[in-house]
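Take a look at this one chain, the form predicted on its own, written out in C-alpha cells.
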Amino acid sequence: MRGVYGNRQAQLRLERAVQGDGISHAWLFTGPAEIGKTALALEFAKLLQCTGRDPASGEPCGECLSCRKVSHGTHPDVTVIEPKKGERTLKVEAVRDMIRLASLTPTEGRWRIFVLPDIERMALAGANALLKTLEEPSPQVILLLTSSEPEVILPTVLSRCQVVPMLPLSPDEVSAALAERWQMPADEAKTLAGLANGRLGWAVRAAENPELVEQRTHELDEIASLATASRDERLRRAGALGKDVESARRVLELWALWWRDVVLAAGGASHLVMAGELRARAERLGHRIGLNSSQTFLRALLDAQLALEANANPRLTLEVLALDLPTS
C-alpha cells in the first residue's frame, strides 16, 4: 500500500482479504501510539472503495475519484469518528450518530466505512452502543478501529474484531519515509528516526515542532545520566519519573531505546541510533560494563514494561531498576 510505511505483514493480510473476498465487518489495528495504525486503516478504506484497482492487485489505484476523495477526507462513505476538539473521551452521542449513519445505504462506494482511532478513549456507554453494531452488523458497513491499549477494551468488543497487530518501525523505515514522502534531508531524517523509537507519527510532528526534538533529547540525556548518578540520586529521579503509569511507560520506552545502543556498543556494533554526545555516552558505558551486563539490564527494562502493563506499581518498578542499574 503506497501510503503506508512498514508493517508489511499487516498490509499483506489486508490485501489478501480483499483479493479473496474475506472482508470482515470489523477490524482492530493494535500497536504503540504513532506507528501508523490510523494511516493503515485509511489506506485499507481506500483499497475497499477503489474503483480503478486491478482485480489481481492488492493496491488501491490511488488515481480514481474514490481514492482521491479518501485521501482528502471528503469521501461521503468513509467517516473518521473522533472526540470533539479539546475532549479526550469519545462520547456516546458520537457513537449513536455513527450508528444512525451506518443504517443508511452507501452514497458512492460499495461500503460505508467508519474509522475509530484510539477506541480505548471511548466512554463505557459508547463502547456498549458500539457493541450493538458489532453484534448486528449491516452487510454494507465496515468498522476500522485502532488501539494502543487493547487490554482495556471490552472483551465483547475485542472478540468481534479481526485483530491486526502492528509493530514500531525500524529506524531505516522511519528515515526512508521522512526522506521519500516528506522530502527531508537525509541527515535530518536519520537524526529524527533515531529519536522516534519506531513512531513515524512522532517524527513527522517533530519535523514541524523542533521543541519536541529538544524535549526528547533532554529526556534521553536525563536517562543516560542515571548511569553516573549516586544511589540516592538514582532513587530520587526514579520516584519523580514514575509518578504515574503513563509517565513510567514513556520513561521505560526511552530508557530501552538508549540501552539498546549501549548493548550494541558493548558488542562492537557501529549501527547505533543515537547521535552526538548521547551516542558517545552509550559507547563509553557499553565498553565499560561489557555485553553481559548491558544485555541483562536491557532485558530487565523489557520485563519492567510487561510488568507495568500487568498493573505493577510504576514508582516501585522504576526504583528497582534504578538500584539494579549497572554503573561500572
Contents of the next structure:
Amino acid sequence: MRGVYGNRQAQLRLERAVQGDGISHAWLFTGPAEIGKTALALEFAKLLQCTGRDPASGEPCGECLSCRKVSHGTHPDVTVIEPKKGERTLKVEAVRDMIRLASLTPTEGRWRIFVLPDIERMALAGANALLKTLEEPSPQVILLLTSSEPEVILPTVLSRCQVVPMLPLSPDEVSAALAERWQMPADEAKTLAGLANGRLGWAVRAAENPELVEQRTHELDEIASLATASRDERLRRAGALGKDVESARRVLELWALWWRDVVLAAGGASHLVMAGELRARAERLGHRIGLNSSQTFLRALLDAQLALEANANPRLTLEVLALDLPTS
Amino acid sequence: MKLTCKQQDLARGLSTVSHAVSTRSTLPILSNILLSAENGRLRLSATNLEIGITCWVPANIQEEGTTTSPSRLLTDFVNTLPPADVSLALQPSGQSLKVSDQRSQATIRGMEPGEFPTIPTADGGEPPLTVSVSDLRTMIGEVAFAAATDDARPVFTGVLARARDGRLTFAAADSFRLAVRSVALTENGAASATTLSDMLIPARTLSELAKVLPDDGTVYIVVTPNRNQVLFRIGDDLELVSTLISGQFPNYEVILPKSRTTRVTLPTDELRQAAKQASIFARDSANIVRLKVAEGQGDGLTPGAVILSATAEENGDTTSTRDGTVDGPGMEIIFNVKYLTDVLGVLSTSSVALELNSPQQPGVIKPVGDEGSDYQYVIMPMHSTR
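To complete the pair, please output the form predicted in complex with the partner chain; the form predicted on its own was given just before.
All chains and molecules follow, beginning with the one already shown.
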C-alpha cells in the first residue's frame, strides 16, 4: 500500500484479505508505539471503502471520493474512537456509543469501520461491553484495533481478533519515508531516522517539533558520555536519568539503540544507525572495548529493560548499569 | 451562488432540516447545513449520519452553486429577520455566505461542501411503497413508542416494517410488550401489491419523521439499492433518509395470542383514568398494578367491571372500579402499569377491549370501533410474589 511505509508482511496480509472473499471482522495491529499501526489501520480502511480500485489490486485508488474522505478523516463510515481530550482512558460511554452505531447499516460506504487505537487504554468495563460486538458484529461492521501492549489486553478481546504483528521500521525505511512523503533533505532525513529507532511516527512529530530532536540528542549525548566519565560521575548522572519509570524506559531504549552501534563498530561493521558525532563516539568506544565486552553489556541493557517492566526500581537499575559500563 | 427567497420559506426549511443536525459529533461538518441553489430552488440538507433531511425551498436563483453554513448561526439569524425577501450570496473567496435583507446583513463562514457526507438518493431502488401521511402518522404514534430505548439489544430499538399482500405492517417490541399495526398500501388511489423484504427502521428516525410530516399528502417509502438506507419522500419538497438497523427481528407473529377466554370492553378514557390513578401509587413499587376482571351478576343489575388496584409501600393504596362489558369468566392479572398508560395515551378510539387467557399469559389491548384498524398491543404479565 503506497500510503504507508514499512511492515510489508503486514501490508501483504491485508491486501490478500481484501482480494479474497470473506474479510475477518476484527483485526488487532500490535507493535511498539509510533511505528504506524493506526496509519496502517486507516490505510486498510481506505482500501476496504475504496470505490475506484481495480478489484484484483490490493491498493486503494487514492482518488475516489471515498479515499479522499478517509484521508481527510471525514468519511462517515470510518470512525476513530479515542479518549476525549485530556483523558487517558477510553470511557465506557464512548464504547457504548460505538456499539449503538455498530448496529446501524453504513451511511455511504460498503462497510462501517471503527478504528480503536491503543486498545489497552480502554476501561475494563468498556472492553467487556465491546466483547459481544467484537465476537458477532453486524455483517457490515469491521473493527480495527491497535495496541502497543497486547499482553495487557483481555484474553477474551485478543482471541476474537486477527492479530497483525508489526515491527519498528529500519532506519532506511524511515529516512526514505521522510524524504519521499515529507520532502525532507536526504542528510537531515538520515540523521532523524537514526534518532527515531524505527518509529516513523516519532520522526514525523520530531520533524515538526525541533525540541523533540534536541531532547533526544541531549539524552543520547548524556548516555554516550557516561563511557568516559569517572565512577562517581557515572553514578550521579545515571541516577538523574532514572528519576522515574517513564524516563528510565526511554533512556534504556536509546541506550540500547546507541549501544547496538557500539557492538557493530566493535565487530568492524560499517553500516551504523547513528550519524555524525554520536557515530564517531560509538566507533571509538567499540574499537576500544572490543566485541566481547560490548556484547555482554548489550545483554545487560536488554535484561535491564525486562527488569524495569517487572517493576524494578528505575534509579537502581540505571545506577547498576552505569557501574557495569565497560570503559577500557 | 446567488439567490433570493422569502424569509418565511427559508426559516421553515431551516427549522425542518435542523432536526437532523448533529449536536455532538466527531465530524465538525455535521453541524453545518448544506445549501445548493439548483433547478430554480434552494436545497437545504442536514445529516447526523443516522438521519438525513433534505428540503427544497422556492427561490429566485441568479447563480447556481453550493456551500455549507453553520446550522445554529444561520437558523437563528434568519429567524430574526422580518418576513420579506432575503438574499443569499456566496462570497468569491472561501465559503463565506452573505445573508441580507433590506436593513441588515450578515456574513457567515462555512466549510467546504465537498466535506459534506453524501446523502443517498433512491435512484435505481425498488419501487416505492405509497401510504397517506395520516396513516403513517397514526402508525408511528401507535407503534414506535413500544420499541426499547436502551441499546443493549439493538434490534429492539427498531420498528419492523413489512410490506406484504398490499399492506404495510409496523411492529415494535421491547421484550415485555409488542405493538403491531398495519395499513393498506395505495397506488394512485388503488390498492397496491408492492412487496418489500423486511427492514428495521430505528424508532428514533420515525419519531423525527413524525415531527416533520406535513398535515396531509402522500409518503413514498423507498429502500436504496444497497439496502442500507430507507428514504421517505413527502410531496416534492421534503425527503428524510435513515440508516437501518442490521439484525433479525424476532418472529413476532407467534407471540400474538390466537385465542382468548375473557374479553372486557370499556370506554378508553375510563380505563385511561383508572390506570393513571393506579400508576401514582404503583410508581414506588415496581409499577405493579393488579387488574381484576369481574363478571356481571346474572340478575342483570350489576354490570361487569374492571378493578385496578395498586399499593404504595407504607404509604397507602388505591382501588378504582370501572364498569365494562365482560365476556367470559372473571380473572386477575398483574401488569406493569407503565405499559398500560403508554398504550392508552396513544389510542384515539372511544372504546378499548382487553383480552386475557390466563394470569400467566400475555394480555392484548385492541381499539374497538375503529373501522379497519387491526392494532394489537400485547403485554406480558408480571408474576405475583405474594
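What we label the rigid core is the largest C-alpha set whose atoms superpose within 1.5 Å from one form to the other. Just so you know, these numbers come straight off a predicted model, no measurement behind them. Residue numbers count along the first chain shown, from 1.
S.K.: Could you check whether Cys64 and Glu188 sit in one rigid part, given that the chain shifts as two rigid parts between these two forms?
M.R.: Yes, since Cys64 and Glu188 both fall within one rigid part of the motion between these two forms.
S.K.: Fill in the domain rotation here: degrees turned by the smaller rigid part against the larger between these two forms.
M.R.: It comes to 13 degrees of rotation for the smaller part.
S.K.: May I ask for the C-alpha shift of Leu241 between these two forms, in Å, based on superposition of the rigid core?
M.R.: In the core superposition between these two forms, the C-alpha of Leu241 moves 4.4 Å.
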